[in-house]
Amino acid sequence: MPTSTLPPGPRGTLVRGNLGQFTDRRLDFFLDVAREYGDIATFRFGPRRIFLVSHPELIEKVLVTDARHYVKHFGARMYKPVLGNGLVTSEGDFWLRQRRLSQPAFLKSRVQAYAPVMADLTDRMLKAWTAGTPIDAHFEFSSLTSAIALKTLFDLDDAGDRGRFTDTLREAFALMSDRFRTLVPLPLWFPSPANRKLRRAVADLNAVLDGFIAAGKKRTGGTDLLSRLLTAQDDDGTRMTDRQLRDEAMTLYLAGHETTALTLSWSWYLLSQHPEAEAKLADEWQTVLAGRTPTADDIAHLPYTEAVITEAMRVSPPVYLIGREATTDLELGGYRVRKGYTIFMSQWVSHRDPRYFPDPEAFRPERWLDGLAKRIPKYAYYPFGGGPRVCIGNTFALMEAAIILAAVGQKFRFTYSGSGPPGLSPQITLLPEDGIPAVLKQR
């Protein structure tokens, strides 16, 4: 076991440590720490000791090799009031059972069966668009992926329920994000205005989800994800309780909705700034699709579309930070990680590492067309996390993004209308601070 000497890192204040720097400029703070102090650095949030790990081999050691000695970090646990004990927040044998019960619903063949739903809802959105109309691209794609998530997850078409559900979820996560930036968050039972708002939001979400689950139980032969989870059985014949169904449904909705919307939003912003890349995309779509709506089988024949999505998730990763907490004393990069220490791994940092991505700030989809993914270390690029807890919906998300990107791009272009680059609002995901204002142009 190495000595207790800590790795290098920035000085902080006596009480708050580096929490103020993190709160003021979260993404730049991570990037500055990694570039100044190296592949393993340390800082404090109040009394909490944190390591920032940036080398792929060290990231793999945390997420894979020593995964059994880590649990989700304190920030992820803060989201339990909303996500419950779902796949993102649960641990140990309970997590393993839930993962095993959920996995069949995400087999490639089953996920591909949702492609027609994705294409149909995208076509409905496009019919409502008019050239010359100003839009918020992120709002539009968030609304679309929300509709797709609720249709594939709950077999729900009602736009009213969808709007209520999405608005309440956003409010709840904004409140949770505020708690994350607080040195000592008030316990949830304390009747502060923020806590009262959060409890109301969670109660509203639970009421909506309970309704979805009750309706799902009345259906027979459903192909939506909830129907599959309702019938999933463990080896001993047991099934998920209503509470477990609620927690997994909430988790899967978030994972299947927000991250894909962000991938599309950032993709179109980046394309609007790089017309040469957009022109190559249009040529690929014309050659392969000739104006028709893409299917799941088409995706393998759209390599540049895949490269654009991959590069957008490198430059603007929807999930920009993951963390683990040590459950025992460990070694990492020659340093002692004591029980209770937190390990942060930031995709925002890793995806900008010039050792693996020359000219890392540049949007260059071509970098992925010559086998880069096989040449770089596995954890130089990890938009969906990794190890046993890699995102269960990654196949769903990538297929959805490709279908929507190609369907939209064959009919419309976007002219970005903001006065400067979109501001970044890093919450549980990497949001555009004030949306992505754009004007629709007919293709």
Ligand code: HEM
The other form holds:
Amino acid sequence: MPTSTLPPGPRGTLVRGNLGQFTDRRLDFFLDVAREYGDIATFRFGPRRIFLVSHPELIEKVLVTDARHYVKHFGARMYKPVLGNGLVTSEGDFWLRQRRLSQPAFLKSRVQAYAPVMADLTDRMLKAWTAGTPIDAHFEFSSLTSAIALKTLFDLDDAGDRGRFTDTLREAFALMSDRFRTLVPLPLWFPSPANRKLRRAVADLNAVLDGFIAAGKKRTGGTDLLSRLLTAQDDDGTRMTDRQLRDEAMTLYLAGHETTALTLSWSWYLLSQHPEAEAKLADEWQTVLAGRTPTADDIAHLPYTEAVITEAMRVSPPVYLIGREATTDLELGGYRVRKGYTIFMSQWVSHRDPRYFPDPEAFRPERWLDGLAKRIPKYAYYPFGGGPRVCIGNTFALMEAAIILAAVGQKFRFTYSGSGPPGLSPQITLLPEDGIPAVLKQR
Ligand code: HEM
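Starting from the form predicted alone above, please write out the structure of the form predicted in complex with ligand HEM.
First the chain shown before, then all remaining chains and molecules of the complex.
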């Protein structure tokens, strides 16, 4: 029988609770809370009661066993103005139908068909690079994964179209992020200057997307994701409406490209600090690829490349926080979770748990080479989440990261040129504060 007491946790201020600590230093705050108060701890954001859950079994209970009693947390819902009712933000039967309609487009065989696009766009980027040039690796990888997303999603090649889309999106997102920083944002219908600007930015963005969808309808036999969503049919023969297509396309673009760019950016930063790991990678590529552009079939033969990506996502998880909200009263770890409570699960914390990852701050790809993934509990390592809401794009992302890493690494090395380790800017994803400054060296 669950007790009615709350788990232990840090005291906050009367009105804001612990929101200030979250806003100012959320990664350290989460780690401190988990270390000091244990596998289940609590704090408040204003009136909102939050549990931070850091034990794999408790995480599994929330994400898998009791998944039907939770919805996405308030943070995810705040992005609805931009993401609409797409897969990341929708719930219930609507979400389930959309997930079933979208799932076939993400079958391994279909995703593998995008490997040549990934390799081709990477080659184009590499042709524009020169040894000795200073770059911001994060900017370069974001531009590349954005181009790959737009080509695989909308069959979009034209740099002008790409620019128009990314400019409108950046504007909408900057306005959304401002909203996220306030404790109680004004409802969107309220005609404040900020809301009006946001609504205008979203309308511009929707107009661009509607143009892509209209073009998609004119293509026949397209293999881009939009074409696949356009023809996806439910058992009763119904298809997605234009509005749903727009929301899903927007969601896939946003959920898909920055996360993969971060995986690459953090991988290269970590490799620049660990020349011994980079040398092993170079050996693997030389043996398996010998300078060739990697294909989807090569990936199974690149275990060290896979270990590097896995380890980079452990040390610097692109998504460092998943949240849920209880839709009914529940039990968790001997405590009562009341309806409306928020549960946070942080990959930043879990992936640094010394019970499963000895010497957790150390970047050691080797730790994955002897079957670690099978020995640790499933939810000790969960860069892609889990349960019914697990990332739909995980196969896509892992293939993309491996192809780009190997294609780039066979031509160039990166010398990190920042004055100290890159600062962290945890937003929805774990961004580097000022990019990843590096100088390119010929391999
Ligand atoms: C390394 C890259 C990626 C990481 C780390 C990542 C991480 C995640 C995580 C943690 C979730 C679960 C969020 C939650 O449970 O609240 C998620 C969901 C999702 N991801 Fe990814 N993702 C990546 C790449 C991609 C790609 C490439 C796509 C699409 C092409 C994508 C599309 C989605 C979608 C649509 C969802 C929502 C699924 C649903 O709720 O049904 N992601 N992702």
